[in-house]
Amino acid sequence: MTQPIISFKNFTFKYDSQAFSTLKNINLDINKGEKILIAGPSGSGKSTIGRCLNGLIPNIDTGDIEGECLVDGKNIKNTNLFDLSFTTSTILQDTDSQFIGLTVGEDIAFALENDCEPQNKIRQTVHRWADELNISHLLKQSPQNLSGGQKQIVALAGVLIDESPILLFDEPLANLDPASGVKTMALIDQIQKELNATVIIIEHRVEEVMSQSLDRIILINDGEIVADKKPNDLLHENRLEDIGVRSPLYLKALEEAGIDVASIPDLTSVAALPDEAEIDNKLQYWLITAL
């Protein structure tokens, strides 16, 4: 049987600072390769579990741990920052802070730099990713000139140049609009297929999330593991917005048409909607009568 690429067991953390634990008696499995949702409303934990991914719990983050995280066979309490670097790449909701380089170029390069890579290779290797990603054009700019979406690419190249086994993306949509959300995801599936990766969001935002398969989707409140189930099963329980997480919004548009969601086969996502004339008719007189 396959061992999980991170395993939480019977884990609870307490930062130092706080006088009650955040994370509570976590109990989570994630194979390689999966694609995982963390959702749940501020100060639920979520970010916090993501810590612990990336190492900055406990070598930053000080706390007192109980039970076990194991990332890549690697136990959190015994790895240092540095060791962890090399399984799990994160991207951060504040770009800005992620950059190093003067240009997209340098900062696309710096952690190749960094495990002092031959120049020939750090200069193959950022041209792959910039012609990969779209950015090449990009590349003698200054990072911190760029848009939003164009920001959220170049620190996206900036960690995938190292193919960690893990991908982390904390809150990646937080500073993007919508259409920039969407096209954001599309990337991250195309990204997380072509190098087989683990790929963990932590995000609010379930419906721009879903815009693109996943394997399931984990539901945090108050340090607890609340729900971790397969997107459509979720969807049917209709638990999101009981925890101060937002359902789609074209779930409340059923929802108020007075259309019976728990009859729809498949609702992660509007095109996956049957194609049936009672509901598009319930959908339109909806529409008109709430104009």
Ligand SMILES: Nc1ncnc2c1ncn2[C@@H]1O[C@H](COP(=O)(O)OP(=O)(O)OP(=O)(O)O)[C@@H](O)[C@H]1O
Second form
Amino acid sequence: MTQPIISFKNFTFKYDSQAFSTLKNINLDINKGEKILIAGPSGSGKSTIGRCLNGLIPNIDTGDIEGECLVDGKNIKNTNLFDLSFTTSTILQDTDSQFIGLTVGEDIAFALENDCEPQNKIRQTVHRWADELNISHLLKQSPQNLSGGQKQIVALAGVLIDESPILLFDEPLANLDPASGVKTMALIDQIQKELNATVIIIEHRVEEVMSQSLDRIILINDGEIVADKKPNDLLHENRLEDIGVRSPLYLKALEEAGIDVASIPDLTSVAALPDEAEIDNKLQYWLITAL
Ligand SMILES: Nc1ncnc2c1ncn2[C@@H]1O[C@H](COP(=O)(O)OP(=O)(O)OP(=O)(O)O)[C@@H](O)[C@H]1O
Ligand SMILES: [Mg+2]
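Could you output the structure for the form predicted in complex with the named molecule, given that the previous block was the form predicted on its own?
Following is the full complex, with the preceding chain placed first.
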């Protein structure tokens, strides 16, 4: 069997400035090429897990580690930030803080310039990714003058250009409207397929993340993993709301309309719901009486 690309073993982490551990006995293996959603309430430790994957923990955010976290075979306890930067690329919610260049083109090129790649290779790669992401027309503009959705795509290009094996997204949808959120998810999906990358998405907005297929959802509550399941299995268990994560709106509508959600085979999208008269009638009746 191949080794997982990410492996937490009995991993506990306490920030130096905190009295108690933020992550508690995390056991989690993620295989190469998997696409994982990490969800959980605010303060549950999701970003802390992300910071382990990109080496901010323990290099910048120092603290006590028990157990082990291996990222692409490297134990984070003795790997520096620079070495992990080739393994994990991070895309943050606040894209503004990620822009460095005066123009979109310069910004995208930055990572490669930092790696001292030759100029003609940099130019070629920038144009290839700009083309891929449909932002070639923005290359000469200032990143600060773009819309939220465009900023997100430029930030994505600036990170993808490194072609790291692990792509970590921490709340990539936070500044986007639902339609742009769904578009961003489609883009992430396209990129993952192209790079065969391992994708970790940290998000509250489960419904939009699920607009593209996911391998697993990891639920975190109070620093512990409380579920590690395939999306369909987790939705059947109906546990998201128990820990304060909003479940997809269409599921709530089905429940409110008195439909037996457990008996529906595939709950992962509206399109997958069975086209049955009984469900339609109950939903119609609920809509009329609820208004
Ligand atoms: N750099 C830090 N130093 C000390 N404590 C921190 C640091 N970052 C986070 N924490 C603490 O760790 C806990 C978990 O924070 P974390 O940012 O991982 O949560 P989260 O699940 O990502 O929340 P949110 O959904 O609000 O982003 C919080 O109690 C927080 O105060
Ligand atoms: Mg967070």
